[in-house]
Amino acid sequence: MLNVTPLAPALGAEIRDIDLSAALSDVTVDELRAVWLEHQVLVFRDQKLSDAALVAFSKRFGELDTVPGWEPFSAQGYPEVLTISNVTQEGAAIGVLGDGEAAWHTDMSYIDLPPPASLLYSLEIPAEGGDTCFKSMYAALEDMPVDLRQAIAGKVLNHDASHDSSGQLRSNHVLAKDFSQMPGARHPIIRAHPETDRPALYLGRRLNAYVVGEDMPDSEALLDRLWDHCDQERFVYRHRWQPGDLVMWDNRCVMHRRDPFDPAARRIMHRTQIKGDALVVAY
């Protein structure tokens, strides 16, 4: 029986008294998956994971994927492990996303088959800052005003592929002023989770998003209403990192963001993600 402690009303649970570097039984993994689907974000404290152990545990939840364009920042010998860090060595960054704020987003929503799960393991953590916040898009939809839910019913969103989660223009893209022409994948704003069948909002990120078929002013106004509604602390779990934390979240119903931190402080994280394997359909 797993030792499960809920962390916030809308989402999040800590799993205690478990060693993820050990060989877990299929029964235990099935239990973890069930708790993860219920709570959307799982936290495991005090882990001691090599990259091999991180990969082995992550693979229990599906085939692993890489992030296109960020392959040079993979952990040595493990292309599935991405380094998230502000640290430089000999003037070169060892990882991605630096030390600035990362806006609310869903990992890789700009592709047709985004990763269903992401896992982030902390190696070095600054004394202050760098918290990661997670938001339940189940809860945001369930508590939405009726008129706003009616306004987004059946609508599709284009998810911009030109910028990363820190708001930086990707090197292989050019800046466009017309959001309706931005490259990216198109997903229903309300989608059915493929495993739980619960409806959830799927917004990706605000930057350059566009409601397909709407005039630009109408698209902007509708998205502003949506994001204003979602900007409520009751939908959020804030994670204050400690070395040895592993956090796993459900990318299909959770958004996340990161606080900035002192550029002089060191932060090193290793991340894996599960490869997308199924289209998620409109609810």
Second form
Amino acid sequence: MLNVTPLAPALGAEIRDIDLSAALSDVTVDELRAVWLEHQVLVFRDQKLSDAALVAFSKRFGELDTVPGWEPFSAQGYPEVLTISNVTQEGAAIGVLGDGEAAWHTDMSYIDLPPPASLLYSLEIPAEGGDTCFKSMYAALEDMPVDLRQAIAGKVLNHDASHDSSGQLRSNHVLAKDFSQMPGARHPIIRAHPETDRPALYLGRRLNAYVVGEDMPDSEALLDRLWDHCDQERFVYRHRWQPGDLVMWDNRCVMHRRDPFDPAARRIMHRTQIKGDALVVAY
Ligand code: SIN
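Write the structure block of the form predicted together with succinic acid (SIN) for the protein whose form predicted alone appears above.
First the chain shown before, then all remaining chains and molecules of the complex.
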């Protein structure tokens, strides 16, 4: 039986008294999956995970994926483990996303089959800053004014592939003149979560997004209203990192962002993600 402590009203639960480096039984993994589907974000403190152990635990939830263009930042010997860090060695960054803010986003919403889950493990964290916030897109949809929900019903969003969540142009992309020409993927704005059947809002990221079939000014106005509505603390769980934390979230119903931190401090995180294997359909 898992020791589960909810962390915030809308989402998040801490699982205590578990060692993720141990060989977990299928029953325990099934229980973890059920609790994760309910709480959307799981937090495990005080873990000691080598890259091999992080990969082994992550693989209990599906096949692992890599991020196109970010392959040079994988952990040594583990192509499925992405380094997120501001640390440099001999002048070269060892990881991605630096020390700035990472804007609200859902991982890799710019591909057709985005990862259902991401797992982030903290190795070194700054004394302050660098918190990661998670937002329930179930709650954001459930609390939405009726007229706004009607305005997005049946609509599809184009998700830009060219920029990352720190606003940087990805190295494998070139800048287009007009953001409607940017490469990306299209997803319904309201989608049925494939495992829970609960409807969730799916916004990806704000930068360069547009509502397919709308004029740009109308698309911008609708997206501004939607993002304003989502900008409410009651939908959020804020995670203050300690070394040895493993946080696992459900990209199908959760967005996340990261606070900036002191560039002189060191922050090193290792991330895995589960490969998407099914198109998620409109609700
Ligand atoms: C991410 O956006 O996946 C990284 C979050 C973080 O660095 O805390």
